[in-house]
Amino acid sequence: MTHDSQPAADSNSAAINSADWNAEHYRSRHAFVFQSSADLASAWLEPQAGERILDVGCGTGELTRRIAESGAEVVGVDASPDMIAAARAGSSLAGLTFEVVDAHALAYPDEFDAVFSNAALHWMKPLDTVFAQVADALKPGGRLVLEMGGAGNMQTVIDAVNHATATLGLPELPHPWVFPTTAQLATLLESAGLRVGRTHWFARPTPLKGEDGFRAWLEGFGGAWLAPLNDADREAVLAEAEAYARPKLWTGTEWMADYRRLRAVAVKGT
């Protein structure tokens, strides 16, 4: 499966994106997410007392909140009501708001001097019409900031539970995600009227925590994917997986996932 063409809208992808998110799994088991992108959100986006900044896909607030202990006015939107309620109940922060909002129908026209996303805009199929929502919230001469999951992401988890759905005679599961190339990233954002002035495509090979952590991993961010089959054979397709990636991942101590990175900036003509 190639990740190197821009996917077709998806009817599910607002499902995809607010269902069954458990904000305390999330935390507990996932907190690298936000943890490993700290820089993402002080030396790249840089912000400054008084802007007023959009963190797009926010989750749990734990960067919305490190962005507006500079001065700046945040606000932190995300699909899923799970999210926001724990991103609400850690604030307590002037000038920082949450609001449950899906990033294809923002409205906030040319309202904000920057807007920040951090692990979220791979879930937001297609991205052509987030990156459209965003470039009209954006004031002119606004800046964009945004690191997503980049071509190869979890191509060996990917490459598990298709090799598991074929062994076991089970249809083939579509994963959620788009995880585009450098170049297609660039060429979405120009034909949105964002100037991209920065991009980095990179590795980043990312500890599970846990035995379990391989499993915790599909169970926290693969619901939506896992979610047409039964219990049973949702369990196969996990051990299957699981067995498959072992020799490739686990370390001997660890599991190691194989994240690709894709960091931009881009910013609004004038």
The other form holds:
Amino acid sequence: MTHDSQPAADSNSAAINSADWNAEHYRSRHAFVFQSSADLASAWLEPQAGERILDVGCGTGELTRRIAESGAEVVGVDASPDMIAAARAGSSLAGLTFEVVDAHALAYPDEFDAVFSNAALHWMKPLDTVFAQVADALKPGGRLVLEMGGAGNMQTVIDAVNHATATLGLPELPHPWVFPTTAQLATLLESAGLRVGRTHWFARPTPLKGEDGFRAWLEGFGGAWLAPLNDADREAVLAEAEAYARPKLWTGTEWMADYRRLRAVAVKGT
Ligand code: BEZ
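Moving from the form predicted alone, what structure would you give for the form predicted together with benzoic acid (BEZ)?
Time for the whole complex; same chain goes first.
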């Protein structure tokens, strides 16, 4: 989607196939996802001992574990059984549990003091359903603390794939993510009964490890996006997209992805 399209109304609910996730690939090639947002789990969330906290889209559970170290009781949920298996295989901690749950069907009425989410919500169309579920899961006065891709996130990669399909005479492939503007996110949150207290959109140029970093990113995260292509077309699109992106994202020594982040804190009305 483009920056100004409306996330909730986007009917391309290309729900990621949770079986597509490869936890090992994610953890080894994309550790920046949890490393760069550590302060979200500490300074933004400020977890307190004794609180009950839900981590939505917890992935392999690194930040979930960090939150639980505060003494809070933490439940990490993710739609991918592979991610939850990897999270459970990590070191155990009192008060830390992981469950395979789709965020569109949380079913934890009034249970949590806080809901946390990092780098997961942009996969979850339609977002209005997810925020309604989050609001339901929060106790009155409970807080949602989130980071997701914001408007303009990975725009050069999106442009590169669109350029590649057009150049090769292939149909355009709509990407599966939602990257809202601050105003769009605020509208979604307020519509779910969550009062927005703080938002922050910012650029986070992000190195993608290795000469093959651009491809590795697309292979790690773009599986659902490129799935309509046969093997030969997929290879051609990857090569063409990489050539298009090189002058924009290759610094001479590494790939630098144009990540754009959007953070928010919102409180369930009493
Ligand atoms: C992100 O964290 O911004 C992101 C990750 C995978 C796909 C798209 C965006």
